[in-house]
Each structure stands twice: as structure tokens, then as C-alpha cells.
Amino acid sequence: MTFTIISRALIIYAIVLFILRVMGKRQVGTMQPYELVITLIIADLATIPMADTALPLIHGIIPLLVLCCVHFLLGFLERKSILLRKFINGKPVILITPEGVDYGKLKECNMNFNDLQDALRETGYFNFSEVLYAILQSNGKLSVLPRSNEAPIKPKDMGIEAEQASLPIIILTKGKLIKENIIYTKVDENFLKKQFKKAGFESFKDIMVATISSDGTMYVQGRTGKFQTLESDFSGSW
């Protein structure tokens, strides 16, 4: 009996994991309403065949696969039809305009001023007057367009030509090189040893994490002590 329960649990777990993987990598906070509903139902359905050994396993698997198909069908329909997309997902709602907070729209979304203020604070704005437009997206996230005098200053606003930012790639964790990232960045291991030695690390094993950017900047943190930022003559193309 115990083996049966364990095996059923592992099978259902594998199937649910597969379904969630093929459904996409959205986080719960960015899911559309139909995606969240399907995910919640899948989680509930998965527990039934795990616990009830009297239920044939196939009777638990079929509903999961059906919901997976429903997910892809709804996703296909919303891509093909704007009308269906609005019906399935809803549409964005403008809560703040240049005239101020639209209380009617706020009530339609079942929100109050405190809810709106909380959402604004999460975007970095604390006062309604700082915002030109605030739009509640169909997935529940709030997008904000600040007023010109409240927007963060950008280099181009000051006539400064800034260098293009580069993406740091993790090349070492817990003393072990990440081979696929070493190949991707085309960085030489001997080059890394020299750079780390300059920073006081005799071995890869002395390092907890290290990253490298395409401009040659390296972040290195040992197993003890503060991190170091190293500048090198390395030049990448990613």
C-alpha cells in the first residue's frame, strides 16, 4: 500500500510538473485570469489521485491533460481574436488620468484609494500627484507613467551618451566553474585564474560566486569577506 501511494504521488507530480512547464514560465502575479484558474484547479485535482488509491490513476491523469489542452486552446483563441482576448483576459483600465484618480473606474475594479496607494508605492511613487497615468493591466499589475518633473532623469535628458549596459553571466558558484557559461562567454580558464589570483584567491574553491560582463567587469565574492569588483581587458560579444 505504501509503495502504491508513493508511486502514484511521484507519477502525478511528474505529470503536473510537465504540464506547468509546457504552460509557460509565468509567475503567479503575471498570469492572466484563465491561467490562474487552470493552475489552481490542476493543483486541487492532483491531490485526489495521490490520496485516494481506490480511484484509478488514469481517472486522475485525464482531467489534468484536459485542462492542459484547454489552456492551449484559450491561448490560441486569444491570439487569434481581439474580441475573445478582451472577453477571456479583460482589458486594461486607466485608474489615474491627468485630471486625477478616476473613482468610477476604481470602483469597477473593486479597489479603494488605499489599494491604489499601495500599488503605487510598489512602483516607486508615493503621491497621486506624481502620476500622469496609472493603468491596471489585465493581469492585475499596475503600470505607471509619471509626470515629466517626477520621472527619473536619464542620461539622454542631460545630453550624456552613456555606455550600453552589459549582462553579467555567472561563471562560477561554490568553487565550481559553470562549463556551459564558460563556453558561452568564451572566457579562458587560465585568464580567470590570473584575475582571481590578483584579487587574492589562490583557487576556484576559495570563491563562492563570480560573474563576468561583456565589458570585462567581474564580480567576485569569496567564501568569507566582502565582494570585489574587478576590471579586466576581457571583451565579450553577448
Second form
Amino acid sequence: MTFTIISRALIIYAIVLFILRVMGKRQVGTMQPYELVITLIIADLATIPMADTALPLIHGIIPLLVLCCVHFLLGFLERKSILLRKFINGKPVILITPEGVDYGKLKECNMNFNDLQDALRETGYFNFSEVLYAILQSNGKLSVLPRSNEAPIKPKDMGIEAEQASLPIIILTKGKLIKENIIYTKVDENFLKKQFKKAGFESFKDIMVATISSDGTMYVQGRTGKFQTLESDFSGSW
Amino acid sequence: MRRGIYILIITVFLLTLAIFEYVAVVNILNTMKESVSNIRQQYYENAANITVLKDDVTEIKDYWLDRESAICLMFNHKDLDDISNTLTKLVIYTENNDYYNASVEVGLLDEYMKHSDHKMSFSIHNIL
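Now that you have shown the form predicted alone, what about the form predicted in complex with the partner chain?
And the full complex, kicking off with our chain again.
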């Protein structure tokens, strides 16, 4: 019986994993209502046939697969029709306008002033007066547009031409080069060896993690000691 | 595109299951239902000496056991066990010419079969 339950657990796990992969990569906080409902049901459905060996495994698998198809169908309909999108997902609600908090909308969303303040604080604003617009998205997240004099200063506001940020890519972990990323970054292995040698690392094995940015900046951390930032003449195209 | 293919595979899988259930499982249950109904009648007719039905009832039991593994894909295992146990008891009571207990078991079996048919069907009662 133990092996039966173990096998069932593994099969259900594989199926749920497959279904969640097919469903996409949205996280709980960014799920639309229908996605959250399906995820909750899936979690419950998966556990029933896992433990109850009297139930055929297929009785658990069929609803999971059906829900996966329903999810796909709803996603498709949501993309195709604005009307259905509003019906399935609901629509964003403006809770704070330039005139202040809209209490009617707040009540509609089953929220109170404390809830709104909590949500605002999570976005970094502690006072209603700092906010020009606060919009409760259909996935439950609050988006805030601050008043101009409360917004964080950007280099553009100061008339500064900032350098474009570059994305660091991991090229080596635990002494092993990540081939896929080496190909993507088009960085030469000999070039890396030279750079690492300059930083005091005799071989790749001495390095725990290394990243490279398109502007040639490298982050290198050995198996012991503090990390180092290396500047190089490498120029990437990503 | 890839997701579409997955959904297509899932749909084909579900349809195959539905067809399998309809063709194989329902077919087996119908055959069983018919056999049990016939044998029930024969028990009434041979009440004085039911041992003559031993081969017939063993045949039904063998038919069931041969197909049980296929049905267990779709059917609650506990229900299948109930039917197997009832068939086993029926064979033993028949061998011992115990008409009273045999008639109870064959009656139960008949009910199980009718009930399973009802369970498998697509109806508003089952949905609700």
C-alpha cells in the first residue's frame, strides 16, 4: 500500500506540475480571479486521489485536465473579447482620485480606509495626500500614481543623461561554465580565464559564482573571501 | 502554439477515456448485468438444488475477475471489491446448496449491477 501511495503521489505531482506549467508563469499575487479559483481547486483535487487508494487515479486526473482546458479557454476568450475580459476578470477600480478617497468605490470593493492605507504603505506611500490616483487592479494589487511633487526623482527630471543599465548574466557557478549563457553572451573562455587570473583565481574551480554585464562589468565571487567587481573591455550585445 | 498542442493532447486523452469507458466498461457492466439477471432467475427455478448452477456462477465470477483490472481504471475500487466479494460468497453458497444465503447474494449482486449502471450514466441526478 505504501508504494501505491508513493506512486500515486508522484504521478499526481507530475500531472499538477505539468498543468501549472501549461497554465503559465503567473504568481499568486498577479493572478486573475479565474486563475486563482482554478489553482485553489487544483490544489484540493490533487490531494484526494493521492491518499484515497479506493478512488481510481483517473478520477483525480480527469478534473485536473478539464480545469486546465477551461483555464486555456478562458485565457483565450479573455484575449479575444474586451467584454468577456471585463466579465471574467472584473475591471480596475479607481479608489483615490485627485479629489481624494472615493468612499463609494471603497465600499464596492469591500475595503475600509485601513485596508487602503495598508495597501498604500506597501507601495511606499504613507499619506493619502501623496497620491493622485490609486487603482485597485482586477488581480487585487493596488497601483499608485503619486502627485508630481511626491514622485521619486528620475535622472531625466534632473536633465542627466544616465547610462543604460545592463543585465548581468550568470556565466559560471560552482566552478562550472554555463554553456548556454556563454553562447548567449558570446564571451570567450580564454578572455574569462585572463580576467579571473587578474582577480587572483587560477582556475574556474576556485570561483563560486561569476556574472557578466553587457558593459563588461563582471561580478566574481570565489569559494572563500569577498566578492570582486571587475571592469573589462568586453562589450555585449544583449 | 505549444500550449495549443498540449490542450489538443489533453482533449484527445479525455475523449479516448470517455470512449474507453463507454465501449469497454459499459459493455462489461451490461454483460454482467444480463448474466446476473439470468442466473437470479435460475436460482428461483432451481431452489431445491442450486449446486447445478455452480459452473454458471463460477463462469460469471471468472468473467468479472478477468475484466476487473480494466474496470478499476474508471470505477471506485471499493465498489469493485463489493462485487467480487459477493460473487465469491455466491460461489461458496452454491457449492453448499445454501439457497437462502445464495438468493440474498444474487439479489445483492443484481442490485449492485443496476446501481453501477445508474452510477456510470450521464444524468442530471449524477451531476447534482
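Positions refer to the first chain, counted from 1. Whichever C-alpha set is largest while still superposing within 1.5 Å between the two forms counts as the rigid core. This is a predicted model, so every value here is computed, not measured.
Once the cores line up, the CA of residue 230 ends up 2 angstroms or more apart between the two forms. Once you line up the core between the two forms, the Cα of residue 70 stays within less than 2 Å of where it was.
Put the two forms on the same core and the Cα of residue 52 is off by less than 2 Å between the two forms. Core superposition places the C-alpha of residue 219 2.8 Å apart between the two forms. When the core is overlaid, the C-alpha of residue 206 ends up 4.6 Å from its other position between the two forms.
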